[in-house]
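In structure tokens, one chain follows: the form predicted on its own.
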Amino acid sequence: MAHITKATSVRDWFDQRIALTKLWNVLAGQYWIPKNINFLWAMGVVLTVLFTLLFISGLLLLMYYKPDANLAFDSVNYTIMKEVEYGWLWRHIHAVAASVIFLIIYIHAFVGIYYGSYKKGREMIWISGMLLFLIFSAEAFSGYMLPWGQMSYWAAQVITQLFGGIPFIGGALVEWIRGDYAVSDPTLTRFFMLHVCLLPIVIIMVIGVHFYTLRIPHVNNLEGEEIDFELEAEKYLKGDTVNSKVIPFWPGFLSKDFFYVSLFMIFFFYLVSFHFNFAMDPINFDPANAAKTPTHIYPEWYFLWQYEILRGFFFDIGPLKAADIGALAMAFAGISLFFMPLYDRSDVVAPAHKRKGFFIWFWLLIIDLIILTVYGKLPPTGFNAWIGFFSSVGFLALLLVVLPIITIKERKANK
């Protein structure tokens, strides 16, 4: 049993019973961060703030939203937007945050790739981060359905139909996901449950795992330098803060993060106030109509690159149907970055600009993803279709063929 003495303060009373000081030191006070980093390392905190905004604004919207096919559209576009005081503001915050969070996720992920933050003991940090990307994608898609507009309805129709390509159980699985033979009220109810209940709980759990995985290998730095965190922390605690290569998470690192978050919030609320339409498709302001197919169906911008890979394979190859090839390619694209520690066969942990072949590969990948995103919103006809095909093949080749070859050569050159 713990030795309990007379408390000298309220804090001391709690400290003796639940070890507040020890918990604080583990989480922040003596959690060490390299000095050699820049503002790009603040993206994790920005993501945490955005998720908090999504959670709070979602709760407020939930008070008035009706998860019913006959009521959902009006509950969003009339009740929330016109009748509830400041309802428009909370909807804009929720919509813009849902879109901008993917911009920050992509920046966060590609910073990790650029600096090799998925290697040398940091594999679990990377895997848990990519798992968060997948769950956020599911959360975004389920939320996109809830306004029950034209694009919401038809996007759900297309995406749920993809599961029909699974051998033997495809048809039954599609019906189970929809809760009906077609996208309808039961489908909306299912996705509502996912969006407001199950997926947020899973996200919070995986965020906890992601933060925990940072504890052992610690955060990477601008040079990929291997730091003895225990030795450098000892220097810092002894007062040699100048020569120590690390600073505590609080106040050293987090205080800078507050500054970056403040700057980001200026940009965020500028979008919320003046350019919120980029996060809300005009077609989605028309009520869902199963009898009227939109001229061109497409998802939100952050899914366009995967959508272009889905439709990039528009011809059959032997016994394989074009639709099945596209579905398989898109499914792989969705999980492809999980395997970065396997594609990269080199032991070198350094920024891309110090790895010539990797540097070229990195920017080719970025360019390819931009092309896929741009053409994902264009009709897949004529020249556009061929651009989509070659960009889709290029994406797969860059990951599965080019990166292993480049990094194997790098590994041999450094022996």
The other form holds:
Amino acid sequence: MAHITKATSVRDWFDQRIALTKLWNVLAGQYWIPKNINFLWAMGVVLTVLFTLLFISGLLLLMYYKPDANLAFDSVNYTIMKEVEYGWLWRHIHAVAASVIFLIIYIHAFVGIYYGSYKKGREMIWISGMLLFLIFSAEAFSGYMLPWGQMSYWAAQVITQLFGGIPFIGGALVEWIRGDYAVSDPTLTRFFMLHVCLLPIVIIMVIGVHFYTLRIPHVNNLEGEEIDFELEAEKYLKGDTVNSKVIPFWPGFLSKDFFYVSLFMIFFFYLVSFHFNFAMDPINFDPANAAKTPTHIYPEWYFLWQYEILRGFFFDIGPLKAADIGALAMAFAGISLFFMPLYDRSDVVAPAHKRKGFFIWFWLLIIDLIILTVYGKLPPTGFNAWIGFFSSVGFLALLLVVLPIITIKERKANK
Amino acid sequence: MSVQKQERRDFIGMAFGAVAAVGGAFALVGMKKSWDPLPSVKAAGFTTVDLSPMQPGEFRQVEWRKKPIFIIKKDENMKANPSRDVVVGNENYIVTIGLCTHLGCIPSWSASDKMFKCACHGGEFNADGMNVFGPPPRPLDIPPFKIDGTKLVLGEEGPEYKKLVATA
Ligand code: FES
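Structure of the form predicted in complex with its partner chain (previous: the form predicted on its own):
All chains and molecules follow, beginning with the one already shown.
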């Protein structure tokens, strides 16, 4: 055991027992952040704040929500919205945060792509981040079901039916996932378990991993410059804070983050107070009805691009059925960005505007995703179907063909 | 620990591995079964429909195992289709599960052009339930049934059902 002496202060008492100062230094006080980064690097902290908001508002909703197919709809739309004091506020915070968190996740991820933060030593940061995106998608979907409105019900119907596309075991698998022949009470209760227990635990663990993966390669910066963090940190600790290229996470970086978080919170609560409707589909204010599909069903905005890829392939190609190609393409789209470090064959780490081909590629990808998102919401008939088809093919081609080609060229040109 | 004791360590390791593997396998089976549909869900699997009051050309929707079932009594304008029709008495009926074979939306019956249209991704089926347009990969499914006089019992595989699926 360590040699314990009489404590000189409360802090010293804890220091001797749980090395408080050391822990603080590892987590914040001497966790080094490059100086040349801008507000786009604040998205990580914004996401942490949003997740905390979701967690807390979720706890308050959980006290009144009833996971039962007969009671769920009223427990949300009557009890929480009308009876519980400030119930509406928690619900709107929860719904708006669930929607906005995807916006920030997308910005966070595309900043990573723009600055090449997924490669050369930072692959694990990228992969753990994509893993978080995937689990967040499952979390969002399982939560979307809980109010048991029409859209909830039919979203669950369609998403669970997707597993029916798996050869041989598909039909049985769908019944197993639902716990019934159709989406019904057992389906609701198991998604409830996933949403409030299993997935949040997994998310918190993966967030821990995601933070940890930053410790060794450190965050990227505006120039993609390779910084010797140990050397620069030494400079800083010696008092040469002006010439050092790094600052500690606390107080230097976080104080700036808090400023951006404050701005963001103003925007966020403006949405919660005045524009919460965008996160609430009107169809979901009809109770679930297993005997009637709404005429036009679509997912929340953040899944539209994947949804459009699912239905983009509307004709059979040779022996492949349209439905199977679509399901495969969507399954691939869901995990495709995991492999960014593999598609990008050049090891230049620089912002996109300093890599010409990559720059064009980046904006083409963004445009394609926007088109997919817009058309994902429109009815898939006639001309729309073709736009859906070409932008789906475009997405796959951009990642699988165009990116490897331009980055191999870039590598050769640099030799 | 001395190096000579290595075999003992190995044995302990393997013993633990074996117990953990067996325990893990049982746990997985248990978890899988807990997610299976409950006996009460499985038991509530039968529905009886009396077809005699139906008019020629009429479309009807009933529920079986929480799924919609479409029934059409064919009239003289609708061609008989021996591989899809359910014959009760000497009337021909179309009986299908009313879930689009694409992703499971409920197509709606459009009586004017005698088609089932699925709003979700634009799939279309003709009156016999054959997929004629869009992403649905196969015709609407026929639920297991038994014919009992003028009644149709859904959920039981009668001889007529077996014959029908054999030809389809
Ligand atoms: S579910 Fe009917 S066309 Fe997709």
